[in-house]
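Next up: just one chain, as structure tokens, the form predicted alone.
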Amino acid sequence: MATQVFALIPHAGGKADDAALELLNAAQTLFPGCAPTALVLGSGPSLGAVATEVAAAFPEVWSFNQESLAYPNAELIRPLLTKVLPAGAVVMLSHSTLGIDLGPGLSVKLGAAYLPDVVGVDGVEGSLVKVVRQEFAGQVSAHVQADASKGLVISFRPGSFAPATASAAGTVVDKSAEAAGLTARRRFLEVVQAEAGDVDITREDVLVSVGRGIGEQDNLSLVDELAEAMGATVCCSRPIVDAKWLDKGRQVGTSGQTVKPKIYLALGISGAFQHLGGLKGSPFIVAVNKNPKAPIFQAAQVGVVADLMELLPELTEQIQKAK
């Protein structure tokens, strides 16, 4: 099938996400010897910078730098990327707030089909692109495809590919002028800042983090222990925060606080997209859950299949006889 493959680009602060590379990694996988275009939008300075940084990886980037774009409003980009891609195109996006936001639509407006929630890719026969999505929070891997030979707005999620290696020399084409005169039904008012807590785990190379498998708060112990022998910093998906058993501050995920540690351990944490979205830098993952099918175990390069209670205090133990 050959086709034209494009990836819109997350980006802030003049840096562009780790999911840039995770989807040039996803469009390689499912397309081999494709050159995707990565589409840059933004306002400002710093967008020229992120377009540079992209180019190397991608062969080529399109950037639109317009006001309008300073915040990624989908009510703005699907009708730019309406009108700027070629009829049969392949749209790639990262599975977070703004892909699903805009996924949708965009495959209507481009008679596209679409394939949300990516986490695996079977390969593509003809027309027919075949990928491996979660259904029901993750207990079943579903295996689905899609006629694309009109087009196809395809989503992945955060984690789910490793980085691919920066190694191209791409150009940068400056496409502003077809982003002029965008206008939206909604507008950005403001950014609310997560509530800073008593850790700032976004510095942190060793996290221990907790979800709703632990049971009670008061099992919250037997992983602070945990950390005190690891030198770790405790950190927890939404539902603990949720419970408050714990500062808002030490929640990882879409809604909570993005991290880059070099090691996280998840304890009883199911692995939805909306915490792995939280995980950036590749980081070494072990996970444990007594569920074996949960998601988490896809992400992870240890998984650990045990009940809390009874590897937590054996763990710490180990841990604290070998120091």
Contents of the next structure:
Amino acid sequence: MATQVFALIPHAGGKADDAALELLNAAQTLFPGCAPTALVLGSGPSLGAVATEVAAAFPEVWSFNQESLAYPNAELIRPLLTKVLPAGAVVMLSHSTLGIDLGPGLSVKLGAAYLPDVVGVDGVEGSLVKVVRQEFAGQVSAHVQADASKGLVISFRPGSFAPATASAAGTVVDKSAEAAGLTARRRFLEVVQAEAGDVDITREDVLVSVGRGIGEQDNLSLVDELAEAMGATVCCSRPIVDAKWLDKGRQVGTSGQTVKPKIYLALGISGAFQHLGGLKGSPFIVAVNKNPKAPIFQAAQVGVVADLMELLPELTEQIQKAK
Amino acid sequence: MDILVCVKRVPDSAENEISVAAGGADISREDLVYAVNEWDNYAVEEAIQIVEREGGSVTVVALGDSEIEESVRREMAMGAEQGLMLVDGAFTGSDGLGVATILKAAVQKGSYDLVLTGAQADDGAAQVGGMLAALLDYPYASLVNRVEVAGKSLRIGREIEGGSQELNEIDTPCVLSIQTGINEPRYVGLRGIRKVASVEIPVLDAAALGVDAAAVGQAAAKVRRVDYFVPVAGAGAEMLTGSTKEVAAQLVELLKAKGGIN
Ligand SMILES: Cc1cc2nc3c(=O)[nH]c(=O)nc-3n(C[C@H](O)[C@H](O)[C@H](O)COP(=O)(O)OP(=O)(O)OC[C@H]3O[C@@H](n4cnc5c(N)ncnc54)[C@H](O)[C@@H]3O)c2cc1C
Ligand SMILES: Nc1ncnc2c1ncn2[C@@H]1O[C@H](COP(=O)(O)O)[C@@H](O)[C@H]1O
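For comparison with the form predicted alone, kindly provide the form predicted in complex with its partner chain.
Below is the whole assembly, all chains and molecules, this chain first.
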């Protein structure tokens, strides 16, 4: 398939995100021998630094430098890309909060197929692009195919492709004029930083993390007692924060804290990628879950299939005795 | 403010062990517990709260087989006065774009200032809201975790990485996809469900919606699931077995050895 492949490069503070090289690897894996073009959008001199950095990996970089692009507003980027991309293009995005904002509508405007949150590739046959996705919060995987004959927008889950090695002497093409005069019916105002919580879970070596499997707020005392016996700190998955049972500062995951403990005890947590995305530094993970198929058992070193209500009191008691 | 909320009936992944049926064509559907997609409950709650503050109406729409009636009634019991069901054999096998195409027709049958969807559903695609907005040519914002009405426009918060919030102003009519945690969805009791049990819910098919049946469904889908499978796992976890006492004892030893007990 003779395809023109484009990758939208996320960046911040004058540096390209890790996703840049991951997208390059994904492009080379899916379309061997393709010469992907990097799309770099932003404002000011720091954008030049990003473009130069990316040109060391991609054969061509299109740079769009405009005041209006200082913050990545999908409602501005979508019409811009719809205007500048050739018919039938393959557009690669990171499945980030920007990718989620931009991708679905972009595929509609381009008349292209959309493959979101791809975790693996399975080859290309004619105009059919075959990939691997996950469904039901990672409990099962699926082979999915898209007819890319009218183009394709495809977003990749961050971290599911290793970074490619950067070895290009790419050219930077200044496309800034194309981005002049962009307006949108959604205007970016400001970013409000997440508030710091009552404890700093990012500095703890031993974390006892509780998920929806705990069932009820009252049952949290079982987790507190275990953590106290261990001398550990309690953190949690997102549903616990959504229910306001624990502070936002205790949430582990892509929309919470990134933690680097030595030991991570995951209690009643299914192991969604947004949760695991907040676990860095290869901790020793012990998972307790009543569902033997829970994806957390793929990430954990040690697993127990059990009901928390039975195991937690027993475990706490034995730890207290052992001390 | 007249608000349409799109809700999907899904196998509840928190309640079910999802497994692949023989041959991989589908997941095992026996004994599955279905529920309204988690994110959609937050969207319905948000719509109700906006209307409680600003006046207007909330309509809930679902696309699927006749079983969706249960889901629509549940959401109506939360406080949405109107329901709408989109049911037609021709809709089966639609991809995200097909679903959005059908929902677009439902939006255009009414007159809404705001359309809400959940951020994502059971297949984790997070696509229908954005596609619907593009088809309608409405502005769009995903992962919305705050909505305030300010005249003809809205001040909204979007959740971004690390839990920070991106504030935007967006013109109406628009489509927003709602993120969990934006509110606390109200509890629906049996009494609430009984109260809406006899409210009539219109059922629209392709003809009633004016949707070209050939433009949706399996045949028109550009994106298709080939099969489900369980990936060949890497090493996976070492599983501890035995009685509760025995397992706990093994865990104590392990945690001690790794420095997890201080
Ligand atoms: C944009 C975005 C950002 C997100 N960011 C985050 C984030 O930062 N952090 C995060 O955690 N999530 C995040 N999520 C949500 C994520 O997708 C999952 O929904 C969430 O992680 C699920 O939490 P959980 O594992 O506690 O609940 P569930 O997935 O409901 O899992 C509960 C588990 O408990 C088990 N269980 C139930 N009862 C028992 C029992 N009695 N004993 C033992 N086990 C039991 C079940 O088998 C199940 O595996 C995000 C989602 C989106 C879309
Ligand atoms: N069959 C459906 N009926 C009604 N709404 C739907 C349907 N499918 C998806 N949606 C809406 O689109 C949102 C995102 O779903 P998805 O794009 O499939 O992840 C859901 O939270 C619903 O609000």
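Numbering follows the first chain given and starts at 1. Note that the rigid core is defined as the largest set of C-alphas that superpose within 1.5 Å between two forms. Fair warning: this is a prediction, and the values are worked out from it, not measured in the lab.
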C-alpha of residue 207 off by 2 Å or more between the two forms on rigid core: yes
Once you line up the core, how about residue 128: does its CA shift reach 2 Å between the two forms? no
Checking residue 291 here: with the core superposed, does its CA move 2 Å or more between the two forms? yes
